[in-house]
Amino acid sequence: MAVTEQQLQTLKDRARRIRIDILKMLTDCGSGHTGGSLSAADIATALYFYKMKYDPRKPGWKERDNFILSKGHAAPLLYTVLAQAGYFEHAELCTLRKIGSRLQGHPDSKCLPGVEISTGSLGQGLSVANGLALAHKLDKAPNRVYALLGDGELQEGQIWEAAMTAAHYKLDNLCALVDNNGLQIDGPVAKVMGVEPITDKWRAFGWEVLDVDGHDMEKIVTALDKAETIKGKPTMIVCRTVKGKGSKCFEGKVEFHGTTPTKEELATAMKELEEGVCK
């Protein structure tokens, strides 16, 4: 069944939300990845209040979708998605980064529901969603596992080994997804090291590949219902974003992959994404 109008837009409105909640914490903290995370907000927004399955007063339950934020910087994006999920007071976002607090620089699974693993070092999360993916087909288990991808973690060997495991054992309850905002810490990912052609790559490792704007939630959700319907090999979808995205203050700047906003910077941003509205 096609998505409704009125579905995509109370997505649109969250995601909105979902922006602002990320600049606050991490204007509050003072440290921490504002680019990637805000670039990959329309993602998560469709990833948890469309598609997965979950229950956040039961983080354990064997029924649940899995999803690895194999970017792990990200992580602003990721508790402000679990906090608006349920999984946690909305309250305890404010704690980012500061001593004690659950919600470290990166994830930690140990310590936060919602989390599934702990990641940070770039590469791994792909081969963690093959062996959740694998399990899941063992059991005969219906779950399905979700993992997103920078395109800059992508220079890393270990996710093409793990595309090609995916591959080999059909993991067609696997939909990995690219966050492909074009910029890494070090600058542009053409220049440090490119990765293109990124779809050609992926069909040539077997993999059906999707490729999509990552901000037009239309086109991410009908790719995320596509992707279910595949089968006998495993889904990549290819986000094309913006770093940055939702405010012209960060957008495209690759300076701020690992710098927070100004108060300044932030009263802008919260004019732009009509603050107001967001209640």
Given for the second form:
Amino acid sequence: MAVTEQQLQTLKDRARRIRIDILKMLTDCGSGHTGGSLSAADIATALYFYKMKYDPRKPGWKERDNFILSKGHAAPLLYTVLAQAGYFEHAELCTLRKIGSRLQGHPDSKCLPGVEISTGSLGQGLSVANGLALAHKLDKAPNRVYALLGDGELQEGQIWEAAMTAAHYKLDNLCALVDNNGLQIDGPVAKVMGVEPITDKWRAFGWEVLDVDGHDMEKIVTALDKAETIKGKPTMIVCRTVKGKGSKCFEGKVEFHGTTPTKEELATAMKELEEGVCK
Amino acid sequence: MFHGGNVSKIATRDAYGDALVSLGKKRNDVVVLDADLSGSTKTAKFAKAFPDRFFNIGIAEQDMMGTAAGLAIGGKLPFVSTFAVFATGRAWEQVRQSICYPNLNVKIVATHAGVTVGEDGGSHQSVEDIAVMRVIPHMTVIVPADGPETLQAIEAVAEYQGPCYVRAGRNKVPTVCPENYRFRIGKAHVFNEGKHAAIIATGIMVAEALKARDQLKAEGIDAGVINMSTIKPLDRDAVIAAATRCGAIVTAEEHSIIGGLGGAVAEVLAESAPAPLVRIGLKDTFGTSGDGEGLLKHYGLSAGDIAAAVKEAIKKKKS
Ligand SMILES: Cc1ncc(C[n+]2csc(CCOP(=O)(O)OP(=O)(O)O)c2C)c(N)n1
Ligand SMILES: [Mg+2]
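Having looked at the form predicted alone, could you now put up the form predicted together with its partner chain?
Everything in the complex follows now, all chains and molecules, and the chain you saw is the first one.
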């Protein structure tokens, strides 16, 4: 079923509000990961507000789809999405990274409902997603599993071990996505340790691979729909994105990996995001 | 007295970055590897000065350890850096199999150890690294207390033949070691011997131990302070002497009380000089998000906590 114009508009509006919340909470907190939260905002919006099945009042609901944030440093994105989806009060966002908060610097499944598993050490999420997908297969259950990876994260060897496992066990209930923003901490991915050609690699590992503009909501939801129809192998959606997407202040700037906005940058960004409402 | 005037403050990771550059000037066999954290670990300073001898392996810590092993066989002196949790956790078996088992000359210098990593939270706060490095045969384990001691420790491990693990922190710390202090691998530094109890501390906890000592003095308690910057090989003689002299020991570390300094000291005491012991450290728990200073208090790692532990140890002695 094709997505309607109105649905798309609602999703774009949602992504904009998610970016606004991310920036506010990060500015308020003074530490955290800006660039990689913003680059994946459209992807997470499509997953949580279009594709995935879940019930925020019953985080442990058996029939839910699972989302694993393998690039755990994008916690501000996950928290914003979970708050807007109704897992917890929006007001709790301001406790980010404070002693006693459920909103840890990296997602902690011990304390925050909606977080499937604690992450933060890169390269481990896809293996966990495989395990969940295998469990659903054993149960003959229709649940789907989604995992979001960073492009720098693809440098971890465990990712490629998991890539083999997923294809070997024909995990067609698994869909992974790469936030292919071209940057990591020490610079451009291509300069630090090249990972291209990403699509060819996943194809060679036995995956169905879709390559989309990770800021084009229609393309993202179409790819997510398509992934559901692929049988006998897992699907990887390579999302071409811009790190820091949402404001000129942060876009494509490597230093905004782990730096938070100043008050002035926040004001500029708010203006840009607000003006983009009816785009 | 270290905290009388305006003590200089430098993070041990900054001292490491500077030490690498001066080492690089002196020796052209020195090579440095990092895993996409060179700005944070400060190896970026070396990378800038000697781009041909710096290798960014990307986010691939296991691969990095193996590569360092190969470089060592090839006659180079590799320094390998990333956050402590990844260097010692993610790549543990590579460190064991490819570096320690063949006894290769690789120096692992990890930064962002302990809870003072702060806001990044428990996933990034290494509180087990001393334990898991100490247990590997051939490995030497060093935890410098301040900037100047880090500089000396880096020079010392460069001279030493064999695998070494040096633990550095993220935040600025006061200089505690005296000006004429000379670091030697395996040798503890005794600030003052003490009479009623001795505090054996390592890393950033040495500064807290000195503060605790001064607090206790006002209450008429004479506590000795020992900087145990080499955890392995442990200066057993210093531990035995302190236990014999004072009859009560407190250990203090920014690490789990299991398997680290407290564990190592407990082993010596139990075997050679039984005395009451109270261990300050994380009590079998992970870290959490928060500001570094606040977390030290949260986990009972402040000077006040050490002072209380000293009194507890003394009480145990009397009963
Ligand atoms: C195992 C491990 N090594 C190193 C780090 C430190 N680290 C956090 S984010 C990051 C860069 C991630 O780059 P990428 O995957 O491209 O993420 P994005 O650009 O989406 O933020 C690194 C090296 C980590 N979290 N885990
Ligand atoms: Mg990236």
